[in-house]
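One chain follows as structure tokens, the form predicted alone.
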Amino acid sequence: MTKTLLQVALLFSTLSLSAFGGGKVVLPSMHQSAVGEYHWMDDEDFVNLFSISMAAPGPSMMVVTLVGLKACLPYGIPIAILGALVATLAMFVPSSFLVYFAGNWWDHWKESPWRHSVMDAILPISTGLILAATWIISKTSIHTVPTAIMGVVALSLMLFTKLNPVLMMGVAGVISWTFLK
């Protein structure tokens, strides 16, 4: 139990400090650790937790809380809740301190050419990491022709309309429940 809590704390504090470009850029590393390294869950569990976190109100990185909960669930509900709390704090506290203390220093170099170079490098790397996260979620959730069609339709709707994603998920759930049992 203590070992798992320490693993959760170390994983999410490390991810916290490497989440340049937003929390979703660390999803591939989170997946690799939670599924491949620590075996807290399988691919389907990870995708389900990610889906729940995206559908729920609140921060988009609620998946962190759910992964911490799932990692510690074998030790009982109280420890699972502690795991969720540890994961959440480990994900948000280190980066919050970093932003607080580095913010003034970063602003001081606002016109520096090297700052612009760093920002120009971070943007494509963040984009690549977000695409990697998309690939991880897609390869687990798109496994038949109907689910591939639903994925392409959802992507198209997101790119070309302002339709609420929660509404799309609800409609996809009804379609899946009705036709893909």
Given for the second form:
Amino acid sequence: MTKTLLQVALLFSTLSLSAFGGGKVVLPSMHQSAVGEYHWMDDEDFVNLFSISMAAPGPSMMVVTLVGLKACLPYGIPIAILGALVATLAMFVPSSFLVYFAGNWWDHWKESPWRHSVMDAILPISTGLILAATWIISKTSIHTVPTAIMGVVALSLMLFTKLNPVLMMGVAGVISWTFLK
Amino acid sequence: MAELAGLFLFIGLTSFGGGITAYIRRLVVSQKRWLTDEEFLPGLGLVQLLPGANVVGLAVYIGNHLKGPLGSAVALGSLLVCPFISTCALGFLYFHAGKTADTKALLAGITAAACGLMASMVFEAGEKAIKGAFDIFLIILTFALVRGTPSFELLNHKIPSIPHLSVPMVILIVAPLAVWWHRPRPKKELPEQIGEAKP
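Form predicted together with the partner chain, following the form predicted alone:
To see the whole picture, the full complex is given below, headed by that same chain.
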């Protein structure tokens, strides 16, 4: 139990400091560790937890809460909640410290031309990582023609309309529950 | 302080997915007038540059700006408490229900839509990221290193496969290359700009 909690804490605090461009970029690593390395869950659970976290309120990376919860679920519900708490704090506290301390000398650095260099350098990397995250989620969840169609329709809706993504996911869930059950 | 906590409780409850930095700006700068744009925008630039979710970083930045370190902690805690409780509740509901035909069908639709949402984020990020062919190369390189590559033959040489690497490792490899490529370079001076050189 302690070992699992430590693994959760270590994994997410490392990922916290690597999440350049938001939490979703570390999804590939989270998947590698939670499914491949520690066997906390299978692919299907991982993807389902990710979708649940996307449809729930909060910052984009609440999936860490659910991964921590599932990792510690074998030890009972109180420990599962503790695991969820440890995962959430490990994911959000280290990066917050960084923002806090960096904020204090940010002004000195504001005029440096390197600021734009770093920004321009981070963007393609985070794009590649989000692409990898999309790949992992799609590989597990899109395996029939109807789900592929729904994915493409969802993509077009997000790109070309201002539809609320949570509303869209809810409607997609109801459609698939009605027709694909 | 209570107002600060209240605002971030509200943001935590009403924020879904991404794209809510504009929403925070409207609340904090336009409505509450706690910060001016001159104070808010550098903070936004900072949190976009540093790792972590932008919303979380902004909560820390705004909290610190208004009430110091305690303000940061209060803003962060208020932002996360409601999402934490609701996410845990949904998680227990999921594991309690188990993989029945109902949950499978419901989640199949939600995950398919989530894939579409993620794919749209790739397009949005790519649009900002791609300034030249080298950026496309960086995107593919990052993707390949995270996913791992199969071995293949190239001009009768067997190229060994690359195992997948963790995200921190990939960043350590690709970031120096990317920063070097985007390093500050003297702009080609156009004739009319020569006169405006540094004093």
